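The chain below stands alone and is given as structure tokens, in the form predicted alone.
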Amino acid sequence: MAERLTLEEVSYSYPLPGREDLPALDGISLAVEPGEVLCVAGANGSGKSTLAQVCAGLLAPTAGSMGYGGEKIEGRRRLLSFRRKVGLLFQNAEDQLFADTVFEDVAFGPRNHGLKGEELETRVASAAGHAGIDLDELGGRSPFSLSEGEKRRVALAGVLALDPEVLVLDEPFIGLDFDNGERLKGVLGAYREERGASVVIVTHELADAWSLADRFVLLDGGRCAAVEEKSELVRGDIELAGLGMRLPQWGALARGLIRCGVAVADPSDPVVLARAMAERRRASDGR
């Protein structure tokens, strides 16, 4: 079960030899609540990937502090302990694939954590099952011989095999067709429910995480422009266009209905939107 992850006034700059450091994050404060799906969204260059690596413990803040479960993550020992509780899926799946076979790739992390024998095989089978991988078919193949969608699933299985309490995914939907995207959403939703894990999805498209996310962190130039729930984004208090983002079509539809005075309980549920549209039509026909 995940615990609360907090960032307080976190900044990060990349060191450049012989030059001034390159700032990427500036005073980010946010919390990832236990078991929630948090979407970090922003245009290219907004600091999304840097924030993902900070949340995963790969980059230590150059200023500010992080905490997990009420304790500050400071010092090498606590940082290493925190890293064992977090799984990070990189944007490019091939950056995480290296073993000769799919089975060995998925088994690498838990084996390094001391699992072996039947316990290791059970963990690998469970992770592969979550990610939609048939080990009987693919377990003995080279991961580099697979399709892009299959590579992404193998990389995700390798992360899930670590049994993380916090799952961080950097642009996980890039390059996926609709079916594979929906399959990935199902995997993430099921893992959250079964493990009680927190999930951080980094994306430049709100539509990718719209149906999954509980809240959205909007980044702009390394700063946190807003932290909003779907209902708040739909109401339009934040000007998304100025941040290089836009609502998904169904979010824009929900906004239009709300502005017409129609109540929308869940702006991510197509059934709710269809009923709201029918209500609007009945009201129009009755005039």
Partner chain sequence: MGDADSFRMRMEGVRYRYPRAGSDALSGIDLEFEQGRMYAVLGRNGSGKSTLARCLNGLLVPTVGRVTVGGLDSADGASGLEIRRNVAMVFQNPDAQMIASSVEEEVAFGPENLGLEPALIRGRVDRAMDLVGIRELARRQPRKLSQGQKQLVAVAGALAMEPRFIVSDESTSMLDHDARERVLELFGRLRDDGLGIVHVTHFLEEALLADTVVILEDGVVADEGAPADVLSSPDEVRGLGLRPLEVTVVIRELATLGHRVPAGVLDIEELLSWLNA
Given for the second form:
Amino acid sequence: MAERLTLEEVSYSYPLPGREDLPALDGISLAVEPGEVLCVAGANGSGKSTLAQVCAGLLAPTAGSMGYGGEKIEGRRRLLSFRRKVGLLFQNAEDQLFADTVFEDVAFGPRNHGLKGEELETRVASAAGHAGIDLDELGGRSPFSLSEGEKRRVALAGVLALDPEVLVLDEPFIGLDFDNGERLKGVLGAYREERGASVVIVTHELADAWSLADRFVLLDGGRCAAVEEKSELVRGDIELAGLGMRLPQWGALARGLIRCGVAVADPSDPVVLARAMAERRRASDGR
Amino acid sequence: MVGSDITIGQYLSAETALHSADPRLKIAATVSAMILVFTYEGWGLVAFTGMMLVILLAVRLPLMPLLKSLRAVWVIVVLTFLLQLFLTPGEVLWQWGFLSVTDTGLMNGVVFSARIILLVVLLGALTMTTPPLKLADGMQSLLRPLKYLAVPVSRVATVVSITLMFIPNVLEQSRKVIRSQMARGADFESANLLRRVKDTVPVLVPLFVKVFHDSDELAVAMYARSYAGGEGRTRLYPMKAGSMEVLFTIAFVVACIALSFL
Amino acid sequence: MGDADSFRMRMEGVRYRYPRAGSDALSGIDLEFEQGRMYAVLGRNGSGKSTLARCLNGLLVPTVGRVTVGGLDSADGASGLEIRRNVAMVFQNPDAQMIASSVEEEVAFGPENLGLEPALIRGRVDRAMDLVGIRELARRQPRKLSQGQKQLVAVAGALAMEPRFIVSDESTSMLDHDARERVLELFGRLRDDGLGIVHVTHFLEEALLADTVVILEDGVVADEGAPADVLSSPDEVRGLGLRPLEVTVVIRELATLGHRVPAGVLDIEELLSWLNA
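Switch from the form predicted alone to the form predicted in complex with its partner chain and give that structure.
The complete assembly is shown below, putting the previous chain first.
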């Protein structure tokens, strides 16, 4: 399977007038595989927001190169076609809502891509369906009249309406409560499943992506400190505290169990963890 | 989050003599100069420009950000210049179809656009060297007499300072919204002017919503810390006009007045 | 003002409806907050947490019922200043609270508004900065600090009012792990020094640090009590729209497998020591 999106030694510095440029990313190399959920995690100021925008083609790397589907992204034409393949949901995405109705807001992106009439309506309906927005009920309402959770999902629908192959989300869970967060996770999982899309979740809280993500890219001061799988994080191959992060509770529990000599297959599933513990109890009770 | 490239009205942290000067004196000097700039013709303008340059260089205020703030008004400057250039009657210097350039037109074009530039530079120098809160404090104190005319002085001062505090915020927000709509296929880089104008609505609406929301939050935060419009406020560092500062200000204002006779 | 023991914030039958809103944001709240304790206020989006916080220091005045702080009624305009002095607030977005151009002047903003003499302001500012541990930032520009540092500056600004209570309206929700730890550690220290802390949050781990947990649902108090009592049932917590503590979920699963973990176990260490017992 070929990689979908690749970054090779990508650096980015923000230009500051009259002063030295402000470096935000320094030599990042990574590959996003088709259909995977990749978590990009780092503390405040680690460069993760910048990386999200680079991945979406909104910021052009100041050094290094990017590729998509095996082809190098060079020149404006390639860049534009690349941008169409990637959808980016910004932090506090509800800030981007502007139209009079939910329908129009979701339709903004596909209209920009030249969709019209029936094609447009199908696209909007399918995006709204993916994002868990009931168009019959909400389609004609003003986006500003919705609850926080609904607004965030309408914003997501606006991005899904572009039918992206790679969906990048910058801190998608900030400000959402548990229910809305779980709903969003469900939406992302289903979109990945049905569309075969890659999902990149950018977050400062590993717990946000713990149940969804296959791999974790850990950023530290604009550099890539490590790319790890869940099991490696649990094992403690890398000191998370030094990166301003911590292992999610599930992971910490799994780590505790492993230290006690209990094998854990999936460190994000409570049933698996409980079974492992129960077995251990039985074994020690039996002795 | 990231330094912006537009600096109009924005405070720039540095340690120049202008930064430490009493805000009341700075406001008084700036306002008098701004009024007097309108009375300057030819040599007056040249002399004033020279004087400003000397002052700014003497206090080592970085000039680049100040000049950058002119970018925000270049359209107005060019438009003023052209209108004056072509529409003023006088002795014709050059003619092309129905367009004619006259000697007074040329003169007026230069004078009018120079005045605008100087106004922006004056205001820019004030806001660059005076943080919004100090500006509000200074205005509050200078305008105090107007209270007897039932002018809501503290409110005016508060509104001005909140507005100034919000300039960086508005810039940052607008960049954010532009990028997020670009991610949805809006094209702000296109050469098609119509398309670009059309795409400003999706930027302005979220921007207004956000800025209203944030400024409300800021006002609440100020109120929660017992801010009541500056009335009865004391200062950690009380405003104190040093005698040298006062002297300089008087000299500056006198020079400004004198230039209007040139 | 009475002695510290009797200084309380009380909410009696408090209802609040925002102008032009169709329903109440708070619909009948009775609570009492004491000094020297930390309270965590939890609840899903829209449950009324922020409204409650804003009622406590007089930013909002109840539509029905009353809020008293040290006996002063928040509806009485004359006591507004006194209430805001005693109940300081820290808000969610650090960027929307920074007012001045240097950290020390930022911290001084509150005392300046109280009209204190410069020397007194200096004393308060220095004490507040020392308590929070940001003395070395005094001359820095607040806008240029990290989010976490800004929030510490905001807490110092609140402390400079020399309040009896600090109400934190989701002040940790935009911070990363390290910064959040620092703010919470500070809240714990202030509580030990005798301040009352009311911390609105939607992280259950943070609620574990509180003496009392209050869970709101639809503008009423759905549950109130010690963390071990309120947070130990994952289904109840889940039903109130909150993420249950992982440990409690595992304990529930263990119960279905026939293993009973003693009540009151809320963290991983305790669970593991049960396992190895």
